[in-house]
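Read the single chain below, which is given as structure tokens and is the form predicted alone.
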Amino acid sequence: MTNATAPLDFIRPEVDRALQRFVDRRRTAFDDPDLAAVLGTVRDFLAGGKRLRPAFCYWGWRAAGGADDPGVISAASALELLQASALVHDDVMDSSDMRRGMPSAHRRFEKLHVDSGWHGSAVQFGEGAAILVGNLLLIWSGELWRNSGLPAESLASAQPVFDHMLTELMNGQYLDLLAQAHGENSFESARRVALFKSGKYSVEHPLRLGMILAAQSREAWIDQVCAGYGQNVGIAFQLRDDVLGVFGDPAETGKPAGDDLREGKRTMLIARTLELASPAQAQSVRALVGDPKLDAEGVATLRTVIEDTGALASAEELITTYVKEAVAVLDAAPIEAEAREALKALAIAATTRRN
């Protein structure tokens, strides 16, 4: 591995080849000219993404002894389709406009059907249209990883790390939404929630899954690495996320600038931001977060403020820092040398992006 990116330029095509086979072979069911609008949306959808959940899953594989197996890429592929589901729904919660640089799934449904001229609210009609879509793709993720051609036996022995990531991802779509009815939240509880939500089933439990699909037992050195580095690179990650939804690049995010700022999301970095800020600076953000015809003005205001505070820094300082302790939980476990390089690679190259 000679770069950052080198384990996920590898797992890509891979996965995508992965997912285009599986969606293929479901295509008679949409042979209902009504129902072509639904399998536009998923293959649209799946055509973007990073396949970092994936990516991990394999190289968690390769860590425990795992052998190249065209089964663990379609157990691997599995996760992005539950990415995907969990997006989809996401979008609705927080009345997204965009995502991956294309209207968000509830959006393109409601665009359907007031392009069409149908009857009835076009919101609810797109809102209960994608919710459908994203319960079909967390069905397929089951049905994809079920069916991966992997060992009976290896797919027992994860099965119940997956049922559980599905009932923690779930828990922690609540807490989310807990956080911002409830307001204003400390860098702790917001900390809890991005664990929950995204650093878990984005780092932590991809990895535990893989290494057990190799080694078809949950040995105890397996949950300390997979909690060591799993959670203190998702944490980084889910950090990185927040900078990005403030600062990123549109053309890049694929979502507007100061999006999740006009939706309210009670991050890590508006919480240390409320930490740090004067009074006068804190009632600025107050004023200013959850405010959903924040216009640009609001945003650049929003972004000095997070500057200003040292808060900006302090994430970064973070997110190097939770980088440095999962490195160093790979140094001293005994996995696959290739694999350990790949997975620190893997933990830059999650908490480095720009999208």
Contents of the next structure:
2 protein chains.
Amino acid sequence: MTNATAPLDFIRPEVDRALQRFVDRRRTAFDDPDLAAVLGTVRDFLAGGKRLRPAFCYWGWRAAGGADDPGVISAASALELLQASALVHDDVMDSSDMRRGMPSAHRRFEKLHVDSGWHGSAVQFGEGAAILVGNLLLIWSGELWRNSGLPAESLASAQPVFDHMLTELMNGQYLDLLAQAHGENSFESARRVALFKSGKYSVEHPLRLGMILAAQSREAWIDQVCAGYGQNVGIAFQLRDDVLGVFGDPAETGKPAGDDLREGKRTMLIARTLELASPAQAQSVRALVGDPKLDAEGVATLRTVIEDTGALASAEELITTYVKEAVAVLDAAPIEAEAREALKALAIAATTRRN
Amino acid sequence: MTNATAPLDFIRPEVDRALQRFVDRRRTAFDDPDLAAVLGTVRDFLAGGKRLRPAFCYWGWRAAGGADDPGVISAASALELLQASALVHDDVMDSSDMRRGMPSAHRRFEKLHVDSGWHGSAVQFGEGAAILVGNLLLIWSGELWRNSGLPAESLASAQPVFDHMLTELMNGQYLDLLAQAHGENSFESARRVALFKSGKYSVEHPLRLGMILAAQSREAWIDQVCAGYGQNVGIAFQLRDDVLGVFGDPAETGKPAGDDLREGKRTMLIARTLELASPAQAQSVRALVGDPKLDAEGVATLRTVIEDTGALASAEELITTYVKEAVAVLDAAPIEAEAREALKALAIAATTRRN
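What I would like now is the form predicted together with another copy of the chain, since the data block earlier showed the form predicted alone; can you produce it?
So here's everything in the complex, that chain up top.
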């Protein structure tokens, strides 16, 4: 039924179904036709995810000896609701126009306001509605997690990690805002923010949650495997994100070219570029990154600098190194063989993706 | 130990302590000095609440025969975290400057940005940080609720109501945004939004949660008492809010005079005013409500119209009628005598408050 060499292909339709079932069960709370836009936005947004976090959770469960069980799919799918919540709020915070190839949630509600000829500020309406939609997704994440149908002992063992992950995610996102506000950062500080904002929450904690759910207790060897594999893959995952944010194909990423540059994100890739740049190159980076009016020519200039300094090659090298270290951790870990292969394949999928 | 005639005086210090203990236990997640502003904002914000929702929950527990228990105080205090979350997000959504006599959370972070001379938009930083702080408070509400130490049967019985309340709250807030966007509303539609956005969540559900926690099951008679008492007090509570939003003393409400008018809130009070107004009065209301530049003179004009039309007297009469109906429900309900008196006193406290 599962295939360790295509560990995402297996999980995607399962997660799709679990999310659809969950949202369908909440339809009665949306009887009012005025609420149709809320539920429609949630549905469209949820259709688009990569399902990476649920995959790490599911294969963590299998790694620690869990048998196939619809409960673990539901619990893992809760991570996709959490990710959707984070993206909806992120887009408000960054004023991003596009996400997953569609208008971002706040732009969608803004357009509804404009098209309907309503009173007041369409921008404010859009942002307010998106904050609420993000909250719904956050609330539903906890609800799906707790109602997965897994044994109470499994959930009780993993709940503190789930709770901790949520607080850490919010703190990581705040540190990210702060890094942008502080302006320039070293590679090391960019790496730290990436680890807290994205790395731990995208890879390490999903894996840990799956393993604890199966083991029904948080054991030291589990923490070691999750930290070793998770942090390496997490940072490599974020480096790939940094690269896609500059060089990605909009048709695949679902976001306009150079969006990260325009928003002034203080990524590891930009930090590395500045560390390797000549004074003239650095001046050009500082002038262009974070310019809200950055055009195609400016994006092209930045791409050239990032390549010419060797920062792009350095990022690619680091990704390869991190993935190798993660694979070494798996090879030494006392986990199920099929899950080991799946987690290797996932490490590669997460860090060579094009979207 | 408790005093049924001063049911809020008893609960306030208990809730204060429960919230402080909870936040203190999360300190380790905020070791980083960069995160101090997040925790500081949470602490200051939590110091200011009225503790009404925890009081309804606590006295619901007592009404259904629950004995004094620190667990119920913790569970009830979770409602104060939820309310804090809603207010922090509300203030972003409404662009409100003040809350509880202090700058609102987003303005506080905006000021931190300005004072620190950071890069980028201070407004955007403030809003982003406040969205995250609101999320933290929302997450922590669920965490404190689940970790109250009450018996698993109590929590399992009440959890579906807690979950439903959260979804209903977000939907109610969206309907409120929509009512503002639609512009003018009838009293009946304003009443409906008030019931969903605030009434149920401020009174009916807190009471229901307390009663179910004590009874360890959701029984039909509990639902009847909660709907009868909760919806009457909930609407009266919101009517008092409407009146304070126009006539309240800023020194007591902690918000600038006429803030609701400037923001264009479509309250029951404004709806009643328009229903009772002459064409000339209605024209003046329509011109002034929602004017972001509304000054003291404009606020005074609106106050005069709201009084002259009889809308203020009508609101006060309705508050009295709703509270009487709530008291009649209590008198007929098979609940503990001390809790009955406390809930009567709470109905009056919630609807005659000055802040």
